[in-house]
Structure formats: structure tokens, C-alpha cells
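In the form predicted on its own, a lone chain appears below as C-alpha cells.
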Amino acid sequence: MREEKVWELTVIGGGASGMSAAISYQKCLSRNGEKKASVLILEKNDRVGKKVLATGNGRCNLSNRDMAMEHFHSHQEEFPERVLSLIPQKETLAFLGELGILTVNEGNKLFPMSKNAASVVDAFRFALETDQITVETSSVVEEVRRVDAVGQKKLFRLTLQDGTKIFSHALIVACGGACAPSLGTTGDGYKILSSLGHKVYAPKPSIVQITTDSAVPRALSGMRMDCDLSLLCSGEVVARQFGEVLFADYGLSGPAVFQVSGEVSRRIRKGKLSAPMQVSLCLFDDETCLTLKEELSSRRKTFSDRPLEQLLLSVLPMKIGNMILKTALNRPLSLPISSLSDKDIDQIIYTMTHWVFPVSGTRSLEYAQTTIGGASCEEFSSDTMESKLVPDLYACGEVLDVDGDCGGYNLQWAFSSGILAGRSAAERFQEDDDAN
């Protein structure tokens, strides 16, 4: 059992937002000529930054040059907009630069120069040591209470799984959402904030695979291709994305699918879609389709005796091409190519540009990269990240009802909200210190 000690600040969660908050807290005090405070990070995993290591396929997509607010989502849309205006990308990159993390871009995506997530976590670890921030790993917080303290304002009392009690003047909850439980994000923060009176929107998966009842993806499992993807709801396009689509046993995956998956989750009510949804894949642009129409008409003559299964040879991978033909023609592919009519060729071209899959939902939170939902932002100040219900309580990162699109937006939110929470807590600490 640890000796009971009152910390100036305790941060629950040693991920991107939690580490940013703790470091920001100490840097703010140093800039204002104050001595470093006693700061503790409690991390349930055996090391900090475990989820950061998995981002960008281990390359760590830190942010994105396209910072349009349409890439961030919340029940209170103005909340992330305000936070990101106070701590914009320029400031977060400067913050990372102070830690020794230099960035390079691939298109709009920003990565560490090393293209290695482990180097980002190392930079944060060394900064925590430099700023004299204590880190306790394998520490699971079971309960948080606001308690009276003799001769001073109330403290937070944290009870750990092993029974240890920790007391703190200020508390930042930064323990993530409820996706990827193998990385430690199991919704602990929701329970903590809910126990302190905060409303929590039920978590849903985002940046996740889309499921479909169609047998086609199962038959093409493992195949992938670049295409234009449209997500339709009741026949109307609600999201569009170009990129790679991967066929799988359960449905569709890949970067393009991840980008639109949040829109599916948001339309699920009580486990069911609120309206019929479809994914439509367009494999070729209009100009290419005109060329293909001429080519297929030519092949009808040149390869007239060959079976239909050879019609799209070299146009598409054999498996995908044959599935397109089965979908478009609904006849045996052993028939000769000469059996095609002009209407058949038009139907093949149409199918290649409107290949439709009925959506049944998404895979579960276990497979998601980020969480939709979380603690209501309405109950936190967008100027400080402090709770409007409980003084000296702050929250940042994915535990709040803010999620970003795939492409570095969730780490950007983690950095910006964490920096703001840490800075605000430090300024409150200074105000209280001056008052005494």
C-alpha cells in the first residue's frame, strides 16, 4: 500500500490526451515562474501510450492539414470547434516540437519524421521524466469521490483496485472511450464521470468495418481495390469517399469504409438502423466506362466463343470480375461471350459503377479505432475543459462526446483538449496559490 499523499494534480489515463495534459500543466507553471507541482498519472496498462502505438498502422498519424470542422463530431458541435480554436494545430505541433517530435506530411496526413509510433511514445515518456511527473502503471481506478478535507477545500479521493486511496486537489479524466478493449479503453472514464453526476451518451463504434448480409464480400474475402464509395440512406447519398475497400467475411473494410462508418453508427437506434442503408461502389470513372463499353463490344466479336468468365480478363481481378458478371447478368458464366446483348453490356458497365451492398450495421466496439459518444460536452467548459458540475474536475480526449474522422483527427483532438485541460488546471492552481 502506498503512503497516503495529497497530489496537486492526478490524471487518470496515460494516453495521448492524459500525457499532454500532465506535461502542459507543468510547462504552464514553469512559464509563469512557478515551481513544478506534484503530478501523478494513473495508467491501467503496463505502459503509457499503448493505444498511440497502434495508430496509423504503427506509423502514428498525428494530425491532418485539413482541419475543417466537418471532420469532428459531437452532440454539441460548437464544443470541439471552440477548443480547437483555442489550441489550434499550429500550437499542438509546437508543443510536440518541444518534446522533440518533428512532423512530415503525406498528402494532408501528418506523421512523425521517424514514421514510427514508438518514437512518439518515447518522446512523451522522456518529457514526463523531465517534468517530474510520476507515472503509476497497472493502476486501475475503481472509484472517485469528492471528499471534505480539514482546513481546505474538498479533495478527490481515488480508490484503486488494490484498495489504495489517493487524494488530489485537481483531477483530469483522460482514460479514453470504449473501443479496442485490448488496448485498455474499456469505458472506465464513463463510469467515473457518471458517478460524479455527468451525463454520458452511449458509446458506439467509429472508424470500424461495415457489416452486410450479402454473401458477395464473403466470396471475395481478402480481395481489395481502390474505388469511389458512396453511403446511401433511403436512396440518398449521405457520405462519399475514395480509397481502398477490402472485402471480408463479415462485410467491407479498408480506409474508405472506415471514413464513412461513423455515419452508419449514428443512424443505429436500439441496435437497428433507423432507415435502410447501402454501400455503392464505383470502380471506374465515366471516361473509363466509355472506353470499356467499346472494349466489351469489341470482345463480343473477337472472343465470341470464349466463356463469359473471360470477358473482364485484365480489366478486373478474376474473382471480382466474375462476381460483377454474376450480379449484372444472373446467368451461367459458361455461356459464350457472343450471347451478350447491347443491354447486357450496358448492365455490366452500370454494375461496375453502382455495385450495391445492403448495410446491416458495423462491427462492435472491440474492432473500432474510436468511440462515438461519451461524456456530454454540454456539462464542460469549452474554454477550460473544466466540469460545470464539479469544481477542479477536468476531462479531455476520447472520454468526451467528440470523435474525429480517420486521418489523424482523433489524435489532434487528444492533443488540443489535453493541452487545454492541463493549462487550465495549472492556471486554477496558481490562482488558488496566490489567494493563499
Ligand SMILES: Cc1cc2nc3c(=O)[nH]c(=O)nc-3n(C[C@H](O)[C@H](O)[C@H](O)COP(=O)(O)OP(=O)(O)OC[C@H]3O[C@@H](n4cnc5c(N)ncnc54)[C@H](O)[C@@H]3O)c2cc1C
Contents of the next structure:
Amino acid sequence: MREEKVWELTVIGGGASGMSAAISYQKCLSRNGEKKASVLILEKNDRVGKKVLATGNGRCNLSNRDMAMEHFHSHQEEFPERVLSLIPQKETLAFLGELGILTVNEGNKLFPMSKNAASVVDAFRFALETDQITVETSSVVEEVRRVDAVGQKKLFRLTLQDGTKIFSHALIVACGGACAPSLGTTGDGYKILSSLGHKVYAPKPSIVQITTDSAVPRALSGMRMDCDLSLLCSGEVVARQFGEVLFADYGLSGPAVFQVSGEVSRRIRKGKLSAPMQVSLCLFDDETCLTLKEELSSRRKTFSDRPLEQLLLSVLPMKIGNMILKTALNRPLSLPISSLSDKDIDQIIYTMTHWVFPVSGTRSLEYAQTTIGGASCEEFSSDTMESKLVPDLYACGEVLDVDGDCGGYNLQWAFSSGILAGRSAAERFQEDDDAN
Ligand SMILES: Cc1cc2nc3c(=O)[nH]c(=O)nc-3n(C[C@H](O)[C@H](O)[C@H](O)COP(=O)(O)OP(=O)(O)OC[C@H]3O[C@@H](n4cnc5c(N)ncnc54)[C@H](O)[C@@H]3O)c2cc1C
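Previous: the form predicted on its own; requested now: the form predicted in complex with this ligand:
Entire complex below, previous chain first.
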């Protein structure tokens, strides 16, 4: 790469939002009858789209049919709302369709027809080639400066880790957040944007496991159950989710836990929960509980001589059943089932519907699927994704202070914000071109 070349557009980050932005830029120029511009993507990893490959357990859950705004979070809630109204799901699906990515739904979740994340990355790679976008992999941007250029508008000067300098008229920062650092996202975008004057909210993990000081999950490590999960803060239910819960050495995992984990993260200040929190698991609905109450009363007679540890036979996996009994009864399970009182049976049913775990926090960003916080949206235009502080600077995707729930909302945000940033940068390029 020669030092003196000035790119029309440089995108830092070859993830979902950065690739969408670069392609959208070229497509916008072509649509308006312009020839393609010189566009460069700088990607830290040895290939683009490494994180996309990891999404949806390799199946890439890329959006959701339920696009209610409650699934997106930001200190400026109106920001994602506006962006998603300008580039709604319909438009992102049309954009993906143009790249050859067809979608199917599984419940509300949208996936590529192939149910294969690698095919999504391939479609993006082929489109980058078609749209003559230069991709430099293994290129780590360390510093960005705004510099004067003789007889021209100011330029961006990017310095790579190996000392290479790159000059560009416009810049899109699409470096992602700070979660899953093994996939390249180590919060570099925050450093770059704050060095250009932007405010950054401290990153916190979301879609992540919840930790607890209780020894119970460790004892049940590896076991899973479908539950109705309630997250309580000072005794009040602040989130509820039905789904699978997985017990692990550190606490609780699984889709239902991921979905409410952001609520825990948001309540952690200076490493501590701002108020006591608990996860309460309900294993059975009211109707099943009535049947179970009758069944347990009847087992008191039919299984009278058997030990208590056989009471919940086939009601729950043995290990989980015994843990429920220990919690509910607090006495040796070697005692006979005939020793149960009516009150004991009520207590067992109560424990199965209110199985409470004190929350100590969440696992770290390393284990999270998305980042809460990031560059403040207040300093970007929700109409264009352009910085209000630095002209020709744009940001999109997870680097911004927007996070979505589990279920395809983060990729939807990456696509919508990337498409808008690319389109706006192209329109600005044309305006400048027309003016000269
Ligand atoms: C395991 C896992 C599973 C997930 N599953 C889903 C899912 O099923 N559905 C969903 O919607 N979301 C999912 N997500 C979240 C989703 O992948 C991200 O929110 C989304 O990819 C963000 O896109 P982005 O372009 O903003 O950032 P990224 O895709 O993270 O891309 C940023 C890119 O910038 C590069 N970069 C960073 N710093 C530099 C630098 N200094 N110089 C050059 N390049 C740099 C990185 O290497 C990276 O490739 C998942 C995340 C993880 C970790």
C-alpha cells in the first residue's frame, strides 16, 4: 500500500456493520449513476467476518420478526429507533437478498436459508469483490488523526500497528464492541473515537452468563431445564423469560439467562450490584403443580417405605429433584417418603416454582455476545450516522452505545446502521463531487 494514496472511504473493521457500510456506499454511488469510488476496509483479523461465523452457534440468527423497539437498548433510545425506521428490516433483507442471502424463519428468529453463517460471510466476501472494495486483513489501526491537506478538506490519517500511514477523505469506524476479544473486538473503536473527541460509555457485558454465590449450580453443572425465569431486583420482577436454563460451575447459563443478563449488567456500578438481585426459576405451571400435588400425596402411600430421594422419580432428573428436596425439606433424603407432611408437599411444590438463586453479577466481556455501552449516540446524527463533532467521520454497529436482545437484534442493528452510514457517506461524497 503506497503512502500517498488518498482513499475516498476507509472502513475500520470488516465485521457485519463495516462490510455492510462499504457495500452500501458503492451501491449508492452506482444507483446514482456514479462510478465506484476507492474504498478500503482495514481488518485486524486474518479474514473478514470472523464474528459473524460465530453467530447463532454457526447458524447466524440475523434478525427477528418481532422488531418492537423494546428489544434495543441505548442511553439515547430514540437513536436506534430513528435509524431502524430509516433502514427497516425490510430494507436490510432486500440488501442481503441482493448479496444472495435468502432468509427463513424459525419461530420469530430469521436465519439464512442455508442455516450456515459461513455462507453469509461468503456472500459478503463475493460482494466486496464485485463492488471493487479493497480489503486489507491483518491490519490493526492504532491511531487516527485529522490532518490538513494542501488545497483540500482535512483528511484522516490512520496509523497501522506496523507504522503504515493511510489517508482517507471519509472514515467509518466499525470496530465492534469489547466483548469476545478473541474475535478481534478489544474496544479499539472506543479509543479511536474518544481520541477524536467522542464520549464513550463504559462497556459492560450482555447476552452473557449470570454468576451466583450459591453452590447449587455447581453441584448440578451440565444439567439443563426449561423454566419460566424471573429476574428480581429488591424483590420486584424486572425481567421474565421462558426458555432453557443451564447449570454451570459459575452460575446459570442458557438462552433464558442470556436474555435477562443485560438487566443485571446495567445494575452493576463500580463492580457491585446497586441492589440485591435474584433469579427465580419456576419449573412447572399452575395446572401441572395441582396434578403434582395429588401425585406426591398418592406416592406417600404407594411409595411409603422408599427413601425420599425417590419421591420425584420421573418428575425431574434425579439430581435436580434431589436438590429441590434438599432445599425444600432440609433433612436427610434417606428418610422414608411416609415421613412427609402435607406442609412438606406444599413446600416442595413451592420450591419447584420459586427456586431462588442470589445473583452476584455476570461473567466478563470475554464470554459475552454483545456490549452494553460504547460511543455515545448523542454525538452522532441518527439521520446519517455522521459524527456531530468531526465532519466525514461515521460510526456504525456495536461500537456505538446500542445493544440488542438475544434473537438476531444485534446483527439487525449492525446491518441497518452500516447500510445507513455507507449510504450517507456516499451521498456526502457526491455532494462534494458536484460542488467541485
Ligand atoms: C459468540 C457470539 C454469538 C453471537 N450470535 C449472534 C446472533 O446469533 N445474532 C445476532 O444478532 N448477534 C449475535 N452476536 C452479536 C453480533 O455478532 C455482533 O453484535 C455484531 O457482529 C456486531 O457487528 P459489528 O460489525 O459492529 O462488529 P464485529 O462484527 O465485531 O466486527 C468488528 C470488526 O472490527 C475489527 N477490528 C477491531 N478493532 C480493529 C482495529 N483496531 N483495526 C482493524 N480492525 C479492527 C474486528 O476484528 C472485527 O472483525 C453474537 C456474538 C458472539 C460473540
